[in-house]
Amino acid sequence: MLSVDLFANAIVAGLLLGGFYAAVSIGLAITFGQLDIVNIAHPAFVVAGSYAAYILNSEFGLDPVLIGLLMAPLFFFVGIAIYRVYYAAFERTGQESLSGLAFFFGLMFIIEVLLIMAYGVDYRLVSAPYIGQSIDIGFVGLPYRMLVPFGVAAALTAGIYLYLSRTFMGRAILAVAQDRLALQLMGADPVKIKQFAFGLAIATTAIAGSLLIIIGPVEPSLGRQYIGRAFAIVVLGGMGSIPGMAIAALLIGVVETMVATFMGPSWSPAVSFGVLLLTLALRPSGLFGRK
């Protein structure tokens, strides 16, 4: 017989997990959804953000969320440097489809190998006063290690959405995805705009990485588990749609948690790929994408 308590806790846990998924996917919604850059190394940067949080938390005792915010500008400039290499080597010559994909695939493994060489394959974690604490609302438990990432992810998603929709640079990023020629006629440089957008996307991984290590310990190859999830969320939400991405992330989180709770955790990794295949087959434009 279905337990109401178990069902309610699974729904709440899924929503909290989905909020974190949104933080992981929002940068990919910019690079893949709006810039058409298949950055499969995106989750590896998230793990790099987790290790930055681990280092500074261990050395100076800083809060992981604060570390993510402090590291975001550094990751932004790293993203700009990576896009310059990508543009010069692949995009400018029209070889971004296959060669560009191989570039990011190699970049993902470089990040993993560097982390393994520096810190080994042991799991690393951080300490904070709220980790291990929880609050109960009726029969529903809300662990702070999930509640804090959900709140930060919600603020990050809202901030990126407002930036893209309310500022000149944000609208230019949307324009370069929809009509590059019109943007050039207005005197803007699409390459510089895409460079900025890519840097912004990588900056979000610093914050997402700090949330990942709050939720649980990390190791260098952990990012591979999020490649399928992140792409499934972006495609399901609609290419380039930030609100759609957020709703899709919550949906994936709830479905994964329900499957793990009532069918077993071994089934949950297949959820994202199943949703991705169904979306591509039935509604390629996603929930909120343009038809």
Second form
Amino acid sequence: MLSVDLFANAIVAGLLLGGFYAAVSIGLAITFGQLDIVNIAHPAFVVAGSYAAYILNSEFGLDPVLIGLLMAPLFFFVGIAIYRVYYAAFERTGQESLSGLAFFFGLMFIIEVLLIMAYGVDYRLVSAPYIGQSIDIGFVGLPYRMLVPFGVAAALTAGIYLYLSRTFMGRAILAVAQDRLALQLMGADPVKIKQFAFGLAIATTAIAGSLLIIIGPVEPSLGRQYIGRAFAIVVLGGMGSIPGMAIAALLIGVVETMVATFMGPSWSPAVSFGVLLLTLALRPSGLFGRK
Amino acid sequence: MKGRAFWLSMVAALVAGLLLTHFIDNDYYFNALYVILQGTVMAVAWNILGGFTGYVNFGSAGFFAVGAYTSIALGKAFGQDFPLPIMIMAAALVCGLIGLGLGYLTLRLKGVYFSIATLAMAIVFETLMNNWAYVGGARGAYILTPDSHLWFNSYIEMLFVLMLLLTLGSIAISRALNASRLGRGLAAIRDDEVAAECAGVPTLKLKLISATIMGAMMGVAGAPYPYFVTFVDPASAFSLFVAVNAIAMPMIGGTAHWIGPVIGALLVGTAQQVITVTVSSELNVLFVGIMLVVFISMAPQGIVGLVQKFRARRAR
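What would the structure be for the form predicted in complex with the partner chain, given that what you showed me was the form predicted alone?
Below is the entire complex, every chain and molecule, led by the chain shown above.
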């Protein structure tokens, strides 16, 4: 039976989840959508961010969101370092298609195994006063562990969108995606800009990771489920369009929650991958992409 | 390798394998050799699309597991004594069709999309198997090995010889492809797809053929797996480790030549067995990941490339 309150709860929960998905995907929208770097290790960095939040939270009792913000600069420099290796080994020699992909795949694998070796395969979680609380509006329940990530993710998405469209550096990142040669002729160094943008994308994973562990417990291989989600969202959103990505994230969140509510949670991992396969087969430019 | 030398070494490998079953009684060695050979088939299969054509498949574990689950489903339907060779052929058919279908959907796009789609394919099938109670669902399935093991001393010895035959067969197919007109077409696609298309190479058709062969070969590698481990659940069959090995072995050995994945698989596979026994299985997993990253950043042509470079320098 399809009951109204179950349906309404699923829609609201889906929107909240989708908002969080936007935070996971926004970095990939920059690397994959704008820079044309297929960073398969992106979700692994998100999980690494979760573990950073777990460590600092259990050691010092800091708020997870605060930890995310504190870790972001560190992740930024890690991102820059990785881009330097990637550029020197693959992009400069024009081998990014085959070897670059395998490079990030290996990187993802290494991050996962290191986390397993250090912390085991147990689920880890954080504690914060708002986790476990919820507010009820009518028959719809809004748990804070979903509301807080949604709010932070919305702020992050809006911030990145404004940064890319309003500031000089942000526009330079968009320009490097559109026409690398023209940018070079204008006297800017595309490699420096890409390096900065890649650092920015990895910095967002520190925040996304802290949100991930607020929503629920995290274990090292959790990132794999997010590979499909993040890529589905970025492709569906039209490769690099931030508003398109946000709408696609909400859409995937709602569809996934619907499937989990009415068919059972064991089916929900297939949703985003199914959407991804369908998008690639039917409309590879995404919902909002240019033809 | 010249034709006759190649076939002689194939026969020699088979004879050596048969002699091993005659003189060694410790089942551990056959277990270890089976794992190494299984990795070799996967690496050779991956290389047919990944190395010859340049399209990276991240979903090797998906093909492998679907092959394994084909055997489980047939075993449930027709009883445990259903002949293994027919299961292997069925797995080849199913996985070949999946490779063809996936290729048809995504090989017309940029290579990146194919790679992501293979990842997606693996997760979709894992979800299906998690929800398919007939083959055990998320709880997994126990497989009883048949009583008969032909004239071998134990069942594992028979499986080992079977896997040896499959390995030699896949190497022969890969070598024949590499040297054929089809193989030259694939190499042209890898080097410059647009130029190949302009020169009259039917790129989509060739890519579809190699995707089908790759899928079928991975299914073949997975089909005897349930009888090897006797317990299969989706988490172990779709293990990322299978996928990483299938990429790492050819990348480390060298992707352009058919011998590359064989060398890589034998080296990495043996090293893994040694590390698992002497140190720990987690370190063994980390070892593969680091080897992969180091090799693709420092020696993108793999061991074969290093040897060729060394020879060229000595010739000068």
